[in-house]
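In structure tokens, the next block holds one chain alone, the form predicted alone.
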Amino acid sequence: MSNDQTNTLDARLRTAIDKSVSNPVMFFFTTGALWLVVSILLGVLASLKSHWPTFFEAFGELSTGRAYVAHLNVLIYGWCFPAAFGAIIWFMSRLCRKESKHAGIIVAAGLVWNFGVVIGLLGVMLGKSTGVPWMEFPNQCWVIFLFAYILIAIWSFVQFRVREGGHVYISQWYILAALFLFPWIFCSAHIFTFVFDGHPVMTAAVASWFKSSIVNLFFIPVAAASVYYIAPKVTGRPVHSYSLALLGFWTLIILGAWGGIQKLTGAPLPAFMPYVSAAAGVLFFIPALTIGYNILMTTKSHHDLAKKSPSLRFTVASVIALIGMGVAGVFLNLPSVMRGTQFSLSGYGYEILALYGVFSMSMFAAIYYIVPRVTKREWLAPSFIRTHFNLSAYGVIAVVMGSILGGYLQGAAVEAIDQPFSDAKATAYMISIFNSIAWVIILISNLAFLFHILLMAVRLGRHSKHATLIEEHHGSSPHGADGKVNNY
């Protein structure tokens, strides 16, 4: 068979795959974008009320505590997980070279998941929160989420099992690891928190472990899968180093489950636990730097391409944030720093760096790459994309830097026993004002994103010969386990 015939057949197969998963992918991306705006609105509200307590004071459901809890949980379960599911579905279908035969099951799972988010949000706003960080939704929600996840995971594993060819690509490693590890993390945390009647200190330890593990072993792997797919596809170059890809993967998997408990330094726990977690937090720099360096070297000499390709632009921003996350992990887990930042806003800044700076930016990259392919339309307004990127980047930098550095100053003021506590209070006040402005900037950026993706969802994008803002390179993509190159 000639190369032209092979390319034609490949193009037809890609088109068939995209069509088969179009509905579930667009459902997850569109509902996720909507929940992201809701989350940021709640974040703006929580930040405003922290320095302007009389704002909306007549509405008890919108108190600072409830708005803050709803903000983080809707960000995680309303935006992060659906965005991850949409990306996983498309990447697995493309890399397995198989059409989806049961896309309706995934849409049903998406409806169930979103029902759980609605129930959870209402529960938090009505004062039914469990009070356990990142698990504040009412207990009924966890059964709903687990049921929806099982449907998505089974579909993904079946898709992988019936793949054509025997190649397992870098992106698939990370996706399979995330899918396999999530039930262990999720079920362990909820069983030891809500089923077994344990000591409150151990509940706090489990909750801290859950927060760290769900980031390191689900969100970061899905982000890595995205950047390892998109960077080579857009640049037309294979991944810089296969050995570095292996190193980054295994160090992340080995270290990912050991963090989190350093937040409880000084609590009545076995002394080794917080310090082992702190060491794992410092060593997280290894996979972060490895993945970031590998992708940046892959995109080397293609800086001009980032101006044309929104996917590459968001990908580069994501890996830079990942390296920043590794640096922040080293800084925040130093014993001298950890003592001062333990009860400050620094932890919030680190969480937003992980959830928005690393994960969300990688998902934006995936969405800008995937949506034109499944809708057969071009993005309507490149100016919306530039607005989304610029304001998101500036906003998240402001929130992260303001919270981490401001939290460090706040902690230092608290530790200074010879100084009045009002100094620490004044520092926190300035941080909250700074964060309010930053969240408003991020809100504007994601309103543009939501409007743009809704237009694509109803097929109002532009017709184009190519599925992206630039022509796709079909000949290069991530190296597989056998060193070959993926055309999908």
The other form holds:
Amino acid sequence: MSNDQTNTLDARLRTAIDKSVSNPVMFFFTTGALWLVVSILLGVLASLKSHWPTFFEAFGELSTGRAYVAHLNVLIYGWCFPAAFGAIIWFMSRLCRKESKHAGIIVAAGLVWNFGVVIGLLGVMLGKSTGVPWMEFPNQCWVIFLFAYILIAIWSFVQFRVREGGHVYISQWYILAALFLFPWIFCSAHIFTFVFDGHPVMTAAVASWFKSSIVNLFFIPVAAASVYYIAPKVTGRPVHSYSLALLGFWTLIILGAWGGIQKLTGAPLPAFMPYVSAAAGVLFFIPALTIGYNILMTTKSHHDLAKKSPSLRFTVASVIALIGMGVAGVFLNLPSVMRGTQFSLSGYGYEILALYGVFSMSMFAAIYYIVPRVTKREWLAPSFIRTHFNLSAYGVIAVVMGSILGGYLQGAAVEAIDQPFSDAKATAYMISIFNSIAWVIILISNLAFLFHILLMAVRLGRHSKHATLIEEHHGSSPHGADGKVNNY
Amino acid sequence: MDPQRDTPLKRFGAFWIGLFIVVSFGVAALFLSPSFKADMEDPALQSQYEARLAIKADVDAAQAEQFEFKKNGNKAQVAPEQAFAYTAKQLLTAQPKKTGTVVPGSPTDLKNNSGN
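Provide the structure of the form predicted in complex with the partner chain, given the form predicted alone shown above.
Expanding to the full complex; the earlier chain stays at the top.
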């Protein structure tokens, strides 16, 4: 078979794969974007109420405690998980070179998942939250989520088992790990917290472990899968070092399950537990730096491309945030620092760095790469993409730096027992105002993103053979220099 | 495309292997659960619980007694929610009583101080 014939067959296979996963992928990305905006709105509200308590005071459902809880849980279960599902489905289908034969079941399961998020959100707003961090949705929701997850994720494993023979890609390692580690973490945490009649202190330890593990063993692997796919694809270069990729993968998987319990330093737990977790938190720097260095070296001589390509730009931002997360992990887990920051806003800053800075940025990169391929349209407006990137980057840097550094100052003020407590209160007050402004900026960026992806979902994108680049001018036609091209 | 790799039987098997791996975590947790049950039968703690519960019962009874209706000669003790309306009405109809307090800067204060 000649090269041209091989290329044609390959292109047809890719088109068939994209068509088969188009509905579930667009469903998850679009509903995820919608929940992201809802979550950020709740985040703005929670942040405003922390320094302006009388804002909307007539509505008890919108009190700080409920709005903050709803903000975090909707961010995780409404945006992060659906975005991960959409990316996993597309990456696995493409890498295994298999069409999806169960798009209908996946979409139905996605509807069930969204139903769970609605029930959870209403439950939290009406005061029925469980009070366990990151598991605050009412008790019944986790069963709905587990059931929906099985029906969404199992087909990706089936595709992997029947994949065409040959190399297993780095992205596939991470996706497979995430696919099976998630039910382990989710089942363990929920069963030991809500089903078994265990000791309450153990429940607190399990909840802390859940928060850390779900980030390190699901969200970071999916983010890594995305960056390891997009960076080589866009630059046209292979990954810089296969050995580093192996090192990054195994250190993440081994260290990822040990963290979280450092939040309970001083609790009536065996003394080694929080300090082992803190050590794992410090050592997280190894996989973070490994993955970050590998990807940055892969894109080293393509700075121009990183400026123009939305996917590559978001990918680079995500890996820089991952390296930052490793550095923050070292700083925040030192015993001398942990003493002050344990009950401050630093923890929130670290969570937002992980969920938005690392994971969400990598998902935006995946979405900007995948959506044109499944919808057969190019992104409509480079200005929307620029707005989305710039405001997201500035906003998340502001929230993270403000919360982590401000939280450190807040903790130091609390620890200074010879100074009035009002000093710590004043520091926290300033951080809250700063965070409110930053969240408003992030809200604007994601409203632009939501609008843009909704236009793509209804197939109002550009008909063009050329990808939408950030620094691009369409010329006389909105579809580009070639005019309107039928991509069917 | 290798037809040997992608067969309905292989897909069927992969589905059940995947389902088993996912469900096995929950099953393993069920088997491990007896070792994680909190030990509430510690005899040393049990005697302390009983003493504390007895004290709590005494305190609860004493407090509940304060809310019961009791008549003592001309006076009656009623539950707080019954007294609020009556007390509020009394306060609204009560006239301010004259006291010996002089507000600084008032005409009385100035008149008193002008003689000094």
